[in-house]
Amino acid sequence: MKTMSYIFIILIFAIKTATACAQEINFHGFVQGSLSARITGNETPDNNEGGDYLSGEQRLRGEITGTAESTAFTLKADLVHDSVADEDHVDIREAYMDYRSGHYDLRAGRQIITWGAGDLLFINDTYPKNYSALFSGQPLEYLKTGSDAVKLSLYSDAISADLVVIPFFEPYQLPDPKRFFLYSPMTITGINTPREEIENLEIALRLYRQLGRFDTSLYVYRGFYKIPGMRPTSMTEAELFYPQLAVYGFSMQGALGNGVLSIEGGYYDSLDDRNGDDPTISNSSARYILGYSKQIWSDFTAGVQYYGEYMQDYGQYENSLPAGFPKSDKLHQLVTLRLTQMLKYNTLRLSLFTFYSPDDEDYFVIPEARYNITDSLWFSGGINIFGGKDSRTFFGQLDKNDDLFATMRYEF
């Protein structure tokens, strides 16, 4: 963290210097209030953050961008008051500098990177995400969080490339058991994250070009799983850790039959458990997404996706799994549906997104409405509905966390 603080101070100094030299400066921002309340009648037992509320935040966003010849900078920061925890903090969403040349761009600093072709499903997008924000109904932009990274983009007529180096590991932000009902077979006593060392650099490469109608990409990643493994330290206690991971994948997305076809695949190479006999580490797996979206009638679009995850070395996994632990299927599947209807000259948006797993028999449903009151002011509200046959599956464990959520934002 000390290293990150030094880098952040240097970056702020660089941006301040660039501001003084910039030819064009733009400033934007917004004020936002959001609230999410559980409606199942259940309350988590934590004395400080337990109760009905999953989130309650007030945010003030400041966003400044500037350009000067071949350089540019961007700073997006939120001042946040968390009413549930009664705490204040600064959320640096992005803070980076760009250098642009004819055949390459260089970006350094905190940045949000999005790869792949899935809609709320991710294979080759291994960058940090905040699932607590998704499950408590915060605006979708907060699902993605920034990486402190250096990105080099190279361009040519034949093929282009992005090379990303991330020196500081950042895991997924998962729901906090202080506020969410979650399944855990053991008490968590500690979290071991990869040390800030050169050998723990995360490196990702994307090669891409247009093939016919399709935007086509190849991906390679070497780093760590962003969802932790659980290693027992006693009969009732365990600590979390992040095993090494490599991913090799591809994606294609383009027009087909008046709609958009998306195909993505990847092989998750579990570097710390290639034999598949360590039950604390996810086995290697082949993952794939097939999706299609299309406008059905005026201002109404529908999209469906099928996701599959095929576990390697399943026999070793079954033999090594401790008694009493839930067993995953060899093939895990998800089906998603997105429906969107725009009304009132596109000022009112009604949407529905659903996840359903036929093997886990669990689901997550998000109906939502958003209304643009003026060009600067909008309001959205909806409900998160979780459920499943088994309270130990991914969505089934969230069954007691159904919540109503609402957000109002004024942009300036």
Given for the second form:
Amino acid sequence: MKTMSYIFIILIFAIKTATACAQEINFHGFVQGSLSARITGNETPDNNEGGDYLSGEQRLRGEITGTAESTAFTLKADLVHDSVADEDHVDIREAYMDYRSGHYDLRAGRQIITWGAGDLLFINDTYPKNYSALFSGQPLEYLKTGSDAVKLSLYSDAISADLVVIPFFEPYQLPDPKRFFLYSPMTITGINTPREEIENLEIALRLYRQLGRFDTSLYVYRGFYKIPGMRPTSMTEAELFYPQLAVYGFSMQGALGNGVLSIEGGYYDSLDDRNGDDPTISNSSARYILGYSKQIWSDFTAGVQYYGEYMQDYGQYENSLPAGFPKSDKLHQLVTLRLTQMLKYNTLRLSLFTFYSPDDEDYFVIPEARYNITDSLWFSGGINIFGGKDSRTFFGQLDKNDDLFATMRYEF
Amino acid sequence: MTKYLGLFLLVMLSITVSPALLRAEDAADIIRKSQDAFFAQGKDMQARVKMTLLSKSGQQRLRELTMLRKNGIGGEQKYFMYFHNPADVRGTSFIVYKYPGRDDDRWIFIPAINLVNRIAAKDSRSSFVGSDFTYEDVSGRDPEADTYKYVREDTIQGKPCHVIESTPKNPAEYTRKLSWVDKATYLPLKDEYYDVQGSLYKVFTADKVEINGGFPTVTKRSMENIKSGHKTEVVFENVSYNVGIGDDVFSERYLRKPSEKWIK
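The form predicted in complex with its partner chain is what I need now, so please give it after the form predicted on its own.
Shown next: the complete complex, the earlier chain at its head.
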């Protein structure tokens, strides 16, 4: 229903804008087929959807944009046929209106917002993400999903600001146990999302300016964890819920020694578990990213990142952790490496992205090749390789889901 | 007698200052003037740029972008590039801050995920959006990075030219470059690039020069890779100078959402 009202509002606006300034309407889109197949040969359980196929989708994208004077609108929507579930749906990627004035911009509607200096690692970007899409090899843009939000941006020479208000909570989309092999100690019987009430508004603020040659931002967020906590309802069953969260952070990005240095930090204030003694809620933590990327030779770039998550009240966590549950280290670390080589006049891109955690001893490796067959047609293929010492860690639990993926897209 | 002495000296002087004997600084000065004429005319510039990439087998690819440039003080420049085509990069924008004698600052905006990111700038040799032009060919090479020698005079398309040889001080894409610089406009009419083996591998030609807003402008140019047979033809359309582009255009605000007025 929400979807329909969006389309309706946007259409009304589109027609009005079109009549006002018809020459400023643009229409584009694409047709895309994508497939991801598990190659580990593991027998899937009976309730599994799609057998070895983690995803199989056909998408028709329509993208309409219009501009008139200081207003503009954008609608990007995919008509999706999900072959695995054998169902159709509309995926409203973005649907918003813009108003631009001298020193401020206002954007209202479904919009994708990306903050921070990390590469596939996020601290101050608490906006919705789809990890299921990432793990099944969908094009990168599907990692981010829209927020139904109002964003006010203010600009001045001294400092600029983005203020985002999100009335409708949207959690991260994590791999679905119907399609992925996952570690789950309990059977999930329900999901409690925050009620759509005024006090549950998510609010995010970013202040930014150049400091020397560094793009510097300060962030404040008040809302909810997007990865749920799990609250037991019986010995074997549990409900998911989204605890309250505040994040205070910063990021800096700038040139250093022929490369780009990225630094980001944030304090995750676990508002519902400030003492750290509730085992169903993540403890507060200090998180940071240190990244550096550099061109090594022509059309070849390498980037490394070091990510750390330092848990507060670790003693309380240890004491309250139920027996039999996997224990996290006080400091959780990740190292990432990205290598990209462009070939054949940038029409062929070979890339490798790897995550490795020295404490969890798990990894996620994505080698991928993409070739632009023509200016409007491209094909990409790759492998997602998961693994780890323990089948209960973040990437370790995905060990049986190594998959081959391919996407072909025709754009118009 | 003194009258004849004066004439004699004048004749002697003109012999002494024959082109072949021009000092290296003069050659460097010609390149500097040439760079100004080619990359820095006016206070600012707006153009629609169409690039055609032609492979040896005849396959064509098109790149279409709006380019905005604004000159700052002391040779600093700001560039804004907005891609209209091909489809997979439509809406992608770049901002480049160029500083003489140090690496650029570069930002990219990727619309599909609404991401603004810095990009590593030490890729002057890298291909500009898959064309035969490098980033340096598009926005200029630091004149201090090469040493220069005046080679000879020549005439191209009926235009008298200085021919200058550039040799990089540090390893670069080429080991030697010959540039034909129009004596009248200082625009480069032709560049020949030589590789480590000393053989010619890349040729730039200015195919069409037009006067725009009082400035001679290369509106059609091409770069051909002699070895691979790949070629890029570039047409600059609707070139305007001194259009009053504000500094705010080269900011994150406009990178994320360019003003229609400037990217047309």
